[in-house]
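Take a look at this single chain, the form predicted alone, given in structure tokens.
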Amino acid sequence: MNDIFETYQLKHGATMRSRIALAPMTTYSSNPDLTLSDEEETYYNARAKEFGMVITAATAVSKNAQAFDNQISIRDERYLESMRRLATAINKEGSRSVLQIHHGGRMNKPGLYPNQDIVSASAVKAERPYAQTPRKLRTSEIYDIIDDFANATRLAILAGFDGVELHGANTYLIQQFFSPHSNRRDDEFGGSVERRLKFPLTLVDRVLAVKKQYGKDDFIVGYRLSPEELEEPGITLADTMILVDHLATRDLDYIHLSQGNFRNRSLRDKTDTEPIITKVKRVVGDRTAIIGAGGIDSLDDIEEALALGYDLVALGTIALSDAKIVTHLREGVTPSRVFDETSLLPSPLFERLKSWRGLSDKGYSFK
């Protein structure tokens, strides 16, 4: 498709030089004080030369939002200079800079710092080997967390980012409030699907209010979600269609579907063969853009994704190995699947990738 590498305009006027975004991927590479490291700055700057939009790794909005080692933070003004460096590293190369803002909730790695407080919507342990039973948040604390996201958005605007993405996917806190598995509350934030929607939708509304107060009209606001959960009870596609319908009524620039593969059908109902994107697009229509991610690593994949109904695509693993991936796709050059010094990755991320299962099966290697 000829329009893959042509300018694309988001809902509120921000333009991208192509329909290809860098997917948000954890680097585990901040400085010990959770500020941006030099290696991370180099990594983002290299990708900003390629992509129409760079979505950063999940960035913690508060101390107890931190989910993993060496996660960059935007929890207060002390991190503003670090965030300015990150925004500048991306913006100066012509890419749109979008900061993904995040709270890990019950998925936070235990032992990250003394007296760590792992919290969630309810005191329900995640079905993960390392998980601990979280402390149930008091209602007042939920509003405090909403304030944290609003403050992170304000700081992102001050730092010079072109937008923020609310990380409502991958089983983190925003998703935990929407999920009937992790949210067993009986107050205003839990119970029916409508009450489980209150936290994510209130977050969206607050972020949009901060944009209106401090940002420009074309400041980008996106929302990332995972369409289903396998846990019982868990998020169903029917739940997600209600969520995306509500999100589409808000002034969002995009909805970002986080999936293992952009072609995914229902994981819960194997008899349902309709692609999830088809269901989402039918509900959302043209009210906002949809970003597809998962298993996209070739020009054929991008063309197929756009044909399925995605407006934009986000590249993940292939963008880690090949720092010039978009140039190579545009010029018809086979992308590199070799992780080496030309990949320009932070060294902690490079070492962690060596332990990822399945990379060799997908043709990746290390040099």
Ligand SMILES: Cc1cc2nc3c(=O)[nH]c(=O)nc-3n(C[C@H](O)[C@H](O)[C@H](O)COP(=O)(O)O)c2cc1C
Given for the second form:
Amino acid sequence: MNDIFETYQLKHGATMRSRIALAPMTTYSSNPDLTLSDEEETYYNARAKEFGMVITAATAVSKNAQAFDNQISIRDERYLESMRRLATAINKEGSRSVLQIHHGGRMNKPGLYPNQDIVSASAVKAERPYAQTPRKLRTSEIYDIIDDFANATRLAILAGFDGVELHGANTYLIQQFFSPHSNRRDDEFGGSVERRLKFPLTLVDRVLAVKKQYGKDDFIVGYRLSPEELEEPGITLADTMILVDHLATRDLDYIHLSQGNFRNRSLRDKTDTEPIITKVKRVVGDRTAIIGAGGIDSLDDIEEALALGYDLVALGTIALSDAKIVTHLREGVTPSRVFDETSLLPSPLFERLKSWRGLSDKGYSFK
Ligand SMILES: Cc1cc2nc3c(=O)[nH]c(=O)nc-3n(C[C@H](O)[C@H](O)[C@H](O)COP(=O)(O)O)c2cc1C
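Having gone through the form predicted alone, I am curious about the other one (the form predicted together with this ligand); can you provide its structure?
Every component of the complex follows; first up is the chain already shown.
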């Protein structure tokens, strides 16, 4: 496919110099005050030279939103300067800068931050060894969190970002409201699948209203989601088709599918052999772009992803080891799977990756 490296225009006019985005990746490397560190700035600036769009690490919209050690924050005006540095590090290289806005909900690690209130849709613990039973949010507090996302969007516009991505994937708070596992509410935010949609869709509408008030017409708004959950009860593909249909009626620039592999079929129903992207594309049609992620490591993978129906692709792990990944793909050079000083990674991320099982099985090594 020849148009991988050609200019791509999103629905509201923003242009990308290729169809390749950097996947959002947490770096665990902020300064102790949760502002962007110099090492993070270097990491982003290097990737911005390569990618059509850089989607940042999950960035916490409030104190209770923080899910990871040294996770950058956009909770209030005090973080504006830090966010300006991040936007500038990306914008100055001609890549589109998209800030991923996030709340961890019940996935926040207990004890990570002093006096943090671990909250979710309902008081149901995640099926994870370290999880703590969260406190169920009062209805009025849900509106406060929606305000936090709206405020983060306003700050992202002031900081100079080209867009925001709502982190509705990977089991965090937005997904927790959509999931029948974590959402057992019986008020306007829970119960039927329609009521479980209320939190994500209200968020999207608020973010779009903030864009209209403060942003340019081409300000990018995207939504990331995980199509299925393995828990019982859990999000099914039937639920997700309803979600993406509603998302497609909104003025979003893209829907981003977060999967272990971009070719995935249903994980819940092994008899269903149709790729998830085929189902999503059938519902969404050309109403908005779809980004694929998960195991996209080569030009062949990108071509396969575009042929399957994705409009754009996001590269994760391979873009951590190889800081020049897009140049290498374009020039036919085999991407580097060696993590070393040329990877230009913040040191806490480098150290953390060393301890991750599974990377060596995928051919990665450390120097
Ligand atoms: C170190 C690391 C941090 C990540 N942090 C985030 C994150 O902040 N937000 C998010 O949506 N996904 C996050 N992910 C998931 C990636 O965006 C991506 O979906 C996943 O790594 C699969 O793509 P890959 O096979 O190309 O690595 C992270 C992945 C890695 C490896």
